[in-house]
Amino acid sequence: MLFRKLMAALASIVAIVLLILVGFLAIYAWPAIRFNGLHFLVKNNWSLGFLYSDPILRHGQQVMPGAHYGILFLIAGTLLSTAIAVLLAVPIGVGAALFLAEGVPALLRPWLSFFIELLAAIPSVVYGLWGLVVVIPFLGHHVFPAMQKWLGFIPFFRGPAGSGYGLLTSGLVLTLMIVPLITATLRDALVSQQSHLRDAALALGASRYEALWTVQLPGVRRVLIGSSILATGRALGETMAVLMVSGNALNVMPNNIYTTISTMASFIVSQLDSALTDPTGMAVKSLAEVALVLCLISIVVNSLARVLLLYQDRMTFGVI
């Protein structure tokens, strides 16, 4: 008894610190929050204004002449692009896995592996310095022209193609960092399954691949959904790797798949020196607003992964 309930207590901790940051970030940034009103989520003003002058009364709230703050620009870079990295990654990861699982020699399983997870262990500012020196030219000069030319007919693939910064980059770099998760995390359950479910698959008939298909991957659904959601939310959250590939571009809304971006994280970083310079504070409080409303996004989606869990055990045992 006295276990469980010191397990218990060491399991809410974790509920206990994220409601102090929700409630930490609301309690900050609500003179911004009074102050935007719904406009903060669907417009694409934000300005500073005018710091070399006297603050000014608007609103009930001393601000700067002429600051705006408006953050649909990086709501949609935001989940554009992570839109992205979860499409590449989520068919990249599975694949990985299986082959890791089931194609390769038992003797290099495990250095193989060894490899996808120091691929996850590898800080995001080096996978932001590969982007930037090595991605970025190579999609501008090659990748980018040849994609506007052939897929032009598509609307969200017609140019400009661009330099190479923007939407498509921050997906790809996105992909390579989330990749890994899903990889280990899918492989590992891969290869705990029993192995009798497969041999009865292969003495029905199946071919080895039917079986991997069919019964081995269905049998790790719940890990695929927890492992990709996890990917989810390390994309939605990215910030060095994103702000040195995506452009920085500030009150721009993507227009095609080449269009420089922000995202949420990457702008708190980028605007925070410029924010604590507005003598009102108003700046720093509307990005912990900023903030407020990526952790909310973030805990939406994680909601949304377990209605989706909880979905599937209802039709795994007939409930629905």
Second form
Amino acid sequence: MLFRKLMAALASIVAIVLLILVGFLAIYAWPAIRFNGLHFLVKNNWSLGFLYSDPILRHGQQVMPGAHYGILFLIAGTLLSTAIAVLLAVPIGVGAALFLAEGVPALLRPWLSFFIELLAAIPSVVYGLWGLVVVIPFLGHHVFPAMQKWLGFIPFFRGPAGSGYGLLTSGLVLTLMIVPLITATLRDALVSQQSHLRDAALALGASRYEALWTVQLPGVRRVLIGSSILATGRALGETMAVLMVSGNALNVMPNNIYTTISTMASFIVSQLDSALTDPTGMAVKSLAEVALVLCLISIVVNSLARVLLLYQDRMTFGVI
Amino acid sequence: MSKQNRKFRARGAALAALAGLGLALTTLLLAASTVNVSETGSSLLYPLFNLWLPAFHRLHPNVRITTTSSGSGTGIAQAVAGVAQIGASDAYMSPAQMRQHADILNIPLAISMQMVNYNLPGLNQRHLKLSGPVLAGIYMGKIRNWNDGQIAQLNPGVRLPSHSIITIHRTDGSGDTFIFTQYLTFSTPAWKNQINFATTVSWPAAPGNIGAVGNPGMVDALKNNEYSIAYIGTSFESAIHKDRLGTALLKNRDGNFLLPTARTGKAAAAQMVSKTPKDERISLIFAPGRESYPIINYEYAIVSRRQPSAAMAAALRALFSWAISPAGGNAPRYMHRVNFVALPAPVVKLSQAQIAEIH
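Could I have the structure of this protein in the form predicted together with its partner chain, to go alongside the form predicted on its own above?
Below: every chain and molecule of the assembly, starting with the one above.
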């Protein structure tokens, strides 16, 4: 009985911490929320205002003259880079997991799996540094100009090809960071799947590929969706690696796949020090509002995925 | 092994342990008498601090100073919060900030300059002429091509490439941004009305612009991107030379185009000495005078006049007094290495008066 209570208390700590965190952010950011209004989400004009002048009173709040905070470009940068990463990472991750579970000689399997898991354990700043030193010059000087030339007929791939910093680079670095998450989880699920379904499929004359595609993969659909959600969450909140390769654009909406961007998480880091020099404190409160929006987006993405899972279950069991 | 032998061993071990303990205690005692000062901020001042520290350490072995390059915004924020004892900044604090933090002093330690650099294949060895209004046009996205008429007009006879301009700006709170935007503000009304100056400004949406962190990040971004332009502190001039990047001649208030050199920096400083107030918070940008380079500034130590201990206050006074003295940190052998200008004598006096307030 005591054990059960203890467990209940421990379990609820997580939920309470989340509530406290969001609550704190909301209370702290409240003056900014009132000052910014809807403007915050639909405009591209983040500016701390004229910091070397005297604060003025606007909408009942002390702010610096010329201060306005619109973060639409951050929301766009965050969602687009995450979308690129997830779109690329899911097929690669699934392919790698299938290969590891089925295609690799048994002798090599533990080694390759170990490396994949190791890839997931690398700190993100290492990815960022590698992206900055290796990937950006390569993409900027060779790949992007070629893409602009050959893929320019697709609207979002049209030039200018930029410098190597930007949306696609961020997306690619994020892809590398989240592929191992998907692969490792999915591989475990595939390996632990009971083999009689596959055996039955093979016995019925299905090829190995057909068995994989029609029997094994649908069996781990829940795991795939679950790991993709985790991966999406990681990509949405990734800070350091994106900070180093995104180009940290300010107030610009991406108009092609090579444009420099900023994401919400990296923006909070890069702007905090400047915000701290605002004597009215409105800049830091607006950064807290950015954090709040990021939290809300993560929650919405997670909830959507839950709904998807529920729908999935109903479909599956409905058919059976 | 004989009994005797074992005894010796035991005794030896005990002795070693005692010696170890003694050593640890001495280190602790020594550590107690050393003063640990942390300095953070301006990446423009950072190379100079790194030259200063070994020399100062020889004179004051009990003062241990750590220095990091984190940007002037961080320097001010951390000094005000008391996280670092010294915040290094190319920007003086704003009037509103000063009202909130009455204990903070802004002490000039030297005068630095800023270059405008570019990476134009084939033209890096030529000094292009640029003016405040043209730079403002470039950073506002109104002048988008290198062969734009306004740039060509300043540079007759130069074959400018038909290529879009990649502007590079600082994303961290930066004193370099502060002095660069002051130059644009003081020379270009449109910039003054729309953007003005600060350690972080709302950069207009020039297509393809790049944000970089710190002066080293600016050099790197400039080097890696042909047809780009950036503003970089003169303490990074050797890096610019090494990477064969271009340095612009900038138009001053009197209409002359000048390079940042010791001579043009001194000329500009001489114009501003008599205007420097007691608290030394003043912009030196766009000084009058034929030979005055337009972007020079005081490099400030942001420091609280109230220190937690007498030992810390004494260490800070010793450090700053040495740093601003023409025989110490402002000696030509340091200034030359980073292309800074020594503080003129009247400014040394003003700084000394501020240093004396630290207790």
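Here the structure is a predicted model, which is why all the values come from computation and not from measurement. Rigid core: the largest C-alpha set superposing within 1.5 Å between the two forms. Residue numbers count along the first chain shown, from 1.
- In the core-superposed comparison between the two forms, the C-alpha atom of Leu296 has shifted by less than 2 angstroms.
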